[in-house]
Each structure stands twice: as structure tokens, then as C-alpha cells.
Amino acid sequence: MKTSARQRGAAGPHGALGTRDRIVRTASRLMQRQGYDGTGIKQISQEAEATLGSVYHFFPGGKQELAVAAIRHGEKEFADELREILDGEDDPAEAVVACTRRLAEGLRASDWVDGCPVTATALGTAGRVPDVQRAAAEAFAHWRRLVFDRLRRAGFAEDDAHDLSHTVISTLEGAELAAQVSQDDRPLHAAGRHLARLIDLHRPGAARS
């Protein structure tokens, strides 16, 4: 998912990156924005400011090795900022709300052109791509399981902390897609208000109907 942080490396000048770490992130953001075949290794090597033999140095296995390098790059950049957020609200339906309205900033800072790296590069490749598509799912087992954490610290049960995690981080992923596709967060903030609403529901000492 895209975060108002998401990509500042790659965005402005590449100061002090090292090589690989150029071409990663470059690959990560223009993936995130042309998806994996609309983006070329050529692309790639050009805007890193690397040679093309440096990108196969780096990544003999070519455009798809890269882009598994280049998913694990934003999901370890959301995920930072998830657990963050998780960290810093008291209330787990609070925090949720909060990644909403970052992800919402995050959208209208690109200009709406900058959605979840995972979700652009994993699209393109169903099918044909298993490593790209394994690096996805191990993307958003990882976020699911930050939830999970944050809603058993919380006293969840294990079982309603399990499907709050997928339905959290599902709605995410289709929140921020509608929200860029129609260039509105009112996808997002009303995903937020509504996930919020339903983690009150299965809060421990909640009643239920």
C-alpha cells in the first residue's frame, strides 16, 4: 500500500544510494505506477542512473528477480509505517482510521498516480510470474499478521484477531484502489469509519446481537 513516506528515496535525487539500492527502488516506483509489464529493465537502468550490465550484476534472474526485490522493498516500507501506526494509537480501531487517512494524504501527494507497489507489480504477473505472486503473498501475510499482533496486545480472541486482520488489510487494498481509480478518498475514510465500527463489534466485553 502507498503511504505519504512511501518512495521518498526514490522520488528526488539519489544522494548517497548505493547502486542496488537505486535500482530497487526505482524498479518499486515505476512498477507501482506502469506495473510490471509496462515497465523495462532498460527504464529501470536509466532512471537508477546504472548501467544495464550493473542491473543484471545485481539481478541475473532479470525483471523478474527485480521485481520480487522490488515488492520487498514497499512491503517493507508499509510495513514500517503500519507498525507505527499500530504502535502509536492506543485503540486498534483508532489506528485503523489513521492508516486510512495516511494512505489517503499519500494518494494526493502523487497526484493520485502512486497506489500499492505489491498490488500494481503482483496484478500483471498472475498466472505467469509464481515468484512475483509468492513475494505478494508473503507481502500481505506479513501485514495481516502486524494487525494480528496489534489486536491479541489488545485482548482480542485469536480467532476474531485472525479475521479482523484479512478483512482490515482486504479493505485497505480495495479502498485505496477505488479511492485512486476515482480520485476521491471517500473510499477510504468511509473503509476507515466502517472498520473501525466493526473491530468495536468483536472488542473484548462488546455485546453482540
Contents of the next structure:
Protein chains: 2
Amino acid sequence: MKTSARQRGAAGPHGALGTRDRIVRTASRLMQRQGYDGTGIKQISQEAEATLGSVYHFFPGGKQELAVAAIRHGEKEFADELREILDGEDDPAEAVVACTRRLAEGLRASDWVDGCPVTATALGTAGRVPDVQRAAAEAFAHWRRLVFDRLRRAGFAEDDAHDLSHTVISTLEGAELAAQVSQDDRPLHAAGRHLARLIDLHRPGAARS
Amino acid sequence: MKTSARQRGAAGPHGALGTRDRIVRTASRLMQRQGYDGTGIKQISQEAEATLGSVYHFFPGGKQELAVAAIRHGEKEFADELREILDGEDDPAEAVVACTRRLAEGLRASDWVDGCPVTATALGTAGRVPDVQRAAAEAFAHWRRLVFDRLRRAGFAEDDAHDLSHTVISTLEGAELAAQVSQDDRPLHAAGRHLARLIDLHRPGAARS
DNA sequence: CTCTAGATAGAGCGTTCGTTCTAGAAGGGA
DNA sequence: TCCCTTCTAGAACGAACGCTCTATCTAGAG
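Condition change, the form predicted on its own to the form predicted together with another copy of the chain:
Complete assembly follows, chain above in first position.
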């Protein structure tokens, strides 16, 4: 019996999730918007409809452990979306453009509030909380790996795929950041067009300068 | 009498700066590293060797006004550096590569702690503090303008220069972010190589696909 | 039934937060 | 000389912080 039927009666904005899941999802969403220091444990427990006791029951390591779980949750969420988009297009260049469109839609739909789920948390704790920094680094590495694998599957050379996967993730992150700060999705659209050109340039069999 | 001779005797880690300047510089540096919520007014006043009274004397608007001043300071600082590098190279593509090198040096020298001077502050206050968001948007726009002007001066078409300036700033920001989080400067070097290729692609007179 | 581990509940701890407030020190103009 | 503005100094306030602690409740094992 991992999660018993002891949960509150399916009410509230959360589905039939267990208490632990509600806490992690809420923490992830709040830290994405307000950063690590801007998000209080009590705020998380309230919005997750859990009590302080439950939070410290599931996360005895306190705020740091909760932040790591929140980052890992955000990582998986975006990884699933990324994988779906990358596999949904025949051409990797078009797939990357689709990514920028999706990011722009998400930003606009949230009124420019919901950006990357790990950036705000990671940046606000730069060198202070090693566990958080490590989890954020793993998130970036994982996302980059997804792009790398997609390029390899399309026949790109290993070195090219490696470098391109770096730049694709960096540029997606940077363009989302610029779009969020400027409240304008043009940075994302420009990034999409340019990344597509760049991928075309390194396409296997293409002429190289 | 703007700044009297009433300052403390040139001691401390700060030069012969006025109290207001010491406060702004300290706030900028601390918020760059710890974000808006992670940086306290008292911490700023202590590290700036100023008192709380001085802080609220110069910034009656409190933390928000101070954060705006800190962002504007960081903006000017990076703009000066950016202008110097862009003008220091004959070719805009080489200039952008020089930028990525400079960013990598700065990150490494600070042990991956000093990233972009506005990102952490802006992200941590996403939609909550409009003044900060506006100042951050102006910073990005200003930096982008510097790249745009440099490309125009090199003869690039207006539309190309516009789109490229977007992607250059986005990618620089994203690569610096990825490098900081991963504590690894490879994202910046990959970004430099790819941005140079992209600029070459749009060079005036070059063949276009 | 009893017993126990898992989970929930929230009062309360010491600390720090942003801010306010009053008091004083320093220099220039009258 | 006195005054007035500018700047420095830090005690004090209510609120919020992360966290600890004890108490209670529930579901299943025996």
C-alpha cells in the first residue's frame, strides 16, 4: 500500500493525486515562478492542500530536498514534452522549430510567468545549495541528450550532433528567457529559424564550408 | 555638493566611491548571485559598509527601487564590455566568438557564480515586480541594439541584422546559463562557433539558400 | 479486539525579513 | 552665530521564515 485511499475526497484543484505528488508538483510550479528563496514551505503546503507535518514527513531534508524533487519533476515534465515533439516531426530542423513554437505558446498562455521549470530555482541558489545545482545540471544534460539522440538517429555525425545539441538547448533556454523577460515571443521565433538553418548546415551529405 | 568629503577614509574593499555607488554596486553583485528574494537589504548595507539609514535615504522606494538601480547598473556594465569587444574585432563573427570567450573567462574566474547580472533578479520576480521586469527588458533590448548596430555597420541587411541580434543575445544568455549551471564552459564555446557560422551565412554578398 | 507504522495536523521556536522612526553629525549660507 | 539640508546611525516593529515537536488519526497485521 504505497498510497492509500486515505486522501481527501478528490476535491480541490488537484486530481486524485497522493499527498507527496501534490507537494512536489506545487513546489515545482511555485519555484519555477518565484525561485527558491521566493517560495516558502508554508506557501507550498497551503497551495498543495497539505500540512506542514506532511511536507516534513515526505521531505525530512527540508526545503533543499524538496527543491531537488521539484527540479527533477520539472525535468521529467519538459523531457516528456521535448521527446514527443522531437519524435513527432520527420525532420530534426522542423522539430526544433516546433519546440520554439511550443515554448512560445506556453509562455503566452501563462502570461509570461511560466518559463523554464529549473532555471529560476537553479540561478537563485547559484553556489549555495550543491544538491540543487547538481540536479539542475542533470536536467540540462538529460535534455541535451534527447536532442543528441534525435540528431544521431537522423544520421548526423557524432561531433556535429554533440555540438549542435549543446547549442540547441542553450538557445532554447536563452530565447525562452529573453521572451519571458521581454514579454514578446519574437526571440523564440528568431531562434527557431536560426537553429533550423544551423541544423541544415550540418545535415549529413550537405556541402560544408 | 553632490558627494561631500564626508565619506569614510578610503578604507574597505571599495574605492573612493560615494555611499550611493557602493550600495548600488553591492546590490547588483549580490542580486546577480542570489537573486532578488535571496538578497536582504541588511546584507547589502553591511557589505556596502553603509547603514540601513543610508540605504533608505538614497532609495526611499525600498528594495524594489534598489533592485531597479542594481539592474540598470549591471546593464551598463555589461553594455560597456559588449561594446568594447564588438568594436575590438574587424569581423562581427569573430567579435561574437570573443564575447563567448569573455563570458567563459568571467564565469570560470568567479567559480561559476557570477553569471548574467540581470537574469537571476529578473527571473525571481517574474510577474511580481513590474518595475524590475521593465528594467530587465530594457537591458536585453539595449544589448540587442548594440549587436544590431554592429551588424548594420558591417553592411548586413536590416532584417538579417534584426533577427541575428535577437539570436545572438538569446544564445549568449542561454549558453552562459547552461555553462553556469553545468559548471562547464563547453556550451559557450559551442555557441561561439555556431553563432559565427550563422553570421557568416547572412553576410552581405554571401550566397543564400 | 490490540498493536504499530504511516500519515496528518498545527502550535510554537528562534531568527531574519523589509520597513519605519527618531536622533545626531557635517558642512554651507545668512 | 544659527539654521537648514544632506547624510549617517541603528533601535524597534510586525510579519514571515524554516524547522521542531507533540498529538491525533487511519489502515492493515496479528
